[in-house]
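Here you get one chain, nothing else, as structure tokens; it is the form predicted alone.
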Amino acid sequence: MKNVIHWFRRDLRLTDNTALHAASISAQHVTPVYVLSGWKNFHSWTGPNRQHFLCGCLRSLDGNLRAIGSRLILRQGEALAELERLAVETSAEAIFFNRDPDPFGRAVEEKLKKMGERLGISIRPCKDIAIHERREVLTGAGESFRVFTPYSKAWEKLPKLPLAGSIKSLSSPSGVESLQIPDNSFWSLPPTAEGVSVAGEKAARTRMRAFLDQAITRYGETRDLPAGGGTSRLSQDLRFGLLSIRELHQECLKRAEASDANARGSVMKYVAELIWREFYMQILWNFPEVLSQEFNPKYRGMIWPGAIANLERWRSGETGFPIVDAAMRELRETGFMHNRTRMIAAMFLTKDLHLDWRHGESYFMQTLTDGEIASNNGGWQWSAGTGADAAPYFRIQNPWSQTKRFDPDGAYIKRWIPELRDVESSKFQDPPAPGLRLAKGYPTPIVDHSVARDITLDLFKAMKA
């Protein structure tokens, strides 16, 4: 072909892009388009700390492809009318894409697809955004896995597809429109927490090299420790696309056969945790009505007896338990929250102050950086006991014995909670005396844990009753 169009979505890098890769041997010039949203109609899903990321990797894909002879086409608009100007303007032929997990992206490849056919365009979807996408991984009969164990030795059988390798050079049409790239100031944002990523290719290529290199080998012990940077933060990177999944997933099998057995199991704990993000993308794409249902049938039409006004104590990170406002507070200050935490905080809210996790799912969404709807959902309705878990409801997590745990020796809660800087450590592993408060300005606890674990047995026992 002479012309196609790459239309860039989650994917915005050059190595190992199956779509871009795809164009690039296809035809003799690619246009490479952004269409950009107005994401403030989206508020429930996104927020300024992922929209000035996205800034940041627009910048760096710019950059990147005008090194090797290209440059990013941005538009702005719906993507469907944005796309059949693009391809009139350039003649394409073909419209090479990489596939959505989400229901609100495979909505639009619907409609892509009968616009091809109207206009005579070739589409081409590809599969990139997960190494097994849809109803590649079955149970034996045929159907979706609900259960993570099985479905993580099925995902493990399955033989994985060879990297695409690396954009060297492209070619592109020459006086194509395009608006400029953004800046912070482009959709009138709010100031970004601090603390957020460098956005782009080469910022997330280092961070994985770092952590493959330093990190992965001790993650079995350390990725529990909020306070440890045992994790990889790669998170924002695979949500944006600026990683390829499969190259990841490649480089951290040659550290487990490069490792003894010890290190081996800390790299495959790691491979464990990019399956589940495998896991709640084919939950999202079999089961799409998690969005606003409960996963597990028995719990829909849960109701949440909690205080509404209890919603803002949390989010602002001022319950009066230590660990759970270290977990809020970080998150509003860098646009980021440790694993270990986001499941601390998911289920107090859920278990402690009996709130509907959709709360929690949407304000996640609206601050995190890394926020990707699938495993956000899936943490949440787990965290909730409503999703995808063989025995849930009665997993009720005690923030007290968990800073006991993974933060003995308060510095996570220090960091994060100036008030408790000068508090002794072990006054955070324990709930303090009746009215009593840890420090001058911080909070009494919001509720009695033991209390209001009770009432979540007795509503979880009722439903499932």
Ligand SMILES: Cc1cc2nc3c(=O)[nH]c(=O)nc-3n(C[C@H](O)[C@H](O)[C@H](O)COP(=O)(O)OP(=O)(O)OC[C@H]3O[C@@H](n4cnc5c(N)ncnc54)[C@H](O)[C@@H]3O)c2cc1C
Second form
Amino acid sequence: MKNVIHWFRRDLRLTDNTALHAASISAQHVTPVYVLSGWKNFHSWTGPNRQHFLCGCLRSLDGNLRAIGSRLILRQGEALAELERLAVETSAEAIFFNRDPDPFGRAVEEKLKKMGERLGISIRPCKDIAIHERREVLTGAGESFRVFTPYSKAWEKLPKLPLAGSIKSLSSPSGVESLQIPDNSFWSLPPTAEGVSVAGEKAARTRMRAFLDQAITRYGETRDLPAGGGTSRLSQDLRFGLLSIRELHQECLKRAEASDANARGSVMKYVAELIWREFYMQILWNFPEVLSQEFNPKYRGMIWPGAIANLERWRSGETGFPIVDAAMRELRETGFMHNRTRMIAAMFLTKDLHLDWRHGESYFMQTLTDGEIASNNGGWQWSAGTGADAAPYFRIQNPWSQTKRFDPDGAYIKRWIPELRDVESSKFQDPPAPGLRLAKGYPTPIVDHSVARDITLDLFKAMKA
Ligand SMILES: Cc1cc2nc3c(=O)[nH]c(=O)nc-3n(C[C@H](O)[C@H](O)[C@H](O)COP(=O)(O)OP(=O)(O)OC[C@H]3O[C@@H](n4cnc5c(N)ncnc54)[C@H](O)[C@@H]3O)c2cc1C
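Same protein, the form predicted in complex with the ligand this time rather than the form predicted alone?
Below is the entire complex, every chain and molecule, led by the chain shown above.
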């Protein structure tokens, strides 16, 4: 072919990008485009941290494309209309892109297929953001898995595709109009967090190398300690496709092979987390109703009777439960929250404050830089007891004993709650005596955990009955 389009979406990189690679070997000229959504204000599913990071990724991608003889064409508006316009302008014979697992992205892909038929343009979806996607991992009876462990065993057995490699040069038609890559003033809200990681493929690759060379062989011991920095911090990079999941997986397997049994266990624990990511993607693909309903049919339509006034105290980290408040302040200040404290904070909202998980799901989507529909919904439903969890609703984490196990010296709590810096850390491991405060200016606990726990058990039992 002479001219084709590569539509960048959640794949903002040149290395091992399936659709971009396919486009580059199929045509003389490739027009790489990103279409920014048309909205100027944020809605309940997005927010400034992610947009800020996206802008950085687009700037970096443009620089990387220029270095290989091309440049990023930026358009804004409805993706379908913009792609049609660009296809006509560049006389494109095909549009290449990597498939999205979420229902919104999939709906656009369906319409794009129809547009291709109407215009006589070939539409070329590729597999890229997951190693195994859609309905590739199935039970013996040909059904989608609803539980993680058998899914992961089947996932591991399937053959893996080789890497596509990196694009070294790209010829693109000249004279195609593009918007300026936006700076942060483009959106009406400034970013809320200061700690957003440096954006772009190069920065993501540096993070990946550092983790693979240093922390991965200790991941098994350190991954659950929120103060420890023992996790990879690659979630935003996987979210925006700055890294290839195939490459990361292959690199992990190489490390596992070269390690002793203990270190290999750590590396494979990390691989299991990458499989969780795909598990939730396939749940969203095969059960898209999870976006509005409980995944577990027994708990569909569950009523959460908590006081909505408590939502703001949870969001602002003022519940009087130090581990929960530290987590919520970490999120507010950095756009990130450690996985262990995501579970604690999410269980606290649902099983201590008895508020609907959808409130938390939406707030996380607005604030997390790595906010990703499938993992976020999966994490929230798992924590609420309505999701894909083999040990269901009666898994209720006690925030005080979680603190004792995972933040024993209070380092995480003290980092995020300045009011508590001078408090003896053992005091974070049990509720304070009635009426007593941990420190001046810090609230007393908003609920009694053991009373709240019994209410939760009754709520679920009533649903089951
Ligand atoms: C309530 C809740 C909401 C969550 N929302 C998101 C979200 O919006 N986006 C997101 O990427 N992750 C989400 N997670 C999963 C997990 O918390 C983050 O992926 C992880 O904290 C990111 O940090 P990391 O890259 O250092 O993780 P690491 O421990 O280094 O893990 C490596 C990678 O594996 C994947 N991963 C790890 N744990 C999980 C998991 N439980 N589920 C799915 N994928 C996982 C991520 O891509 C992560 O980058 C959520 C978890 C919970 C409990």
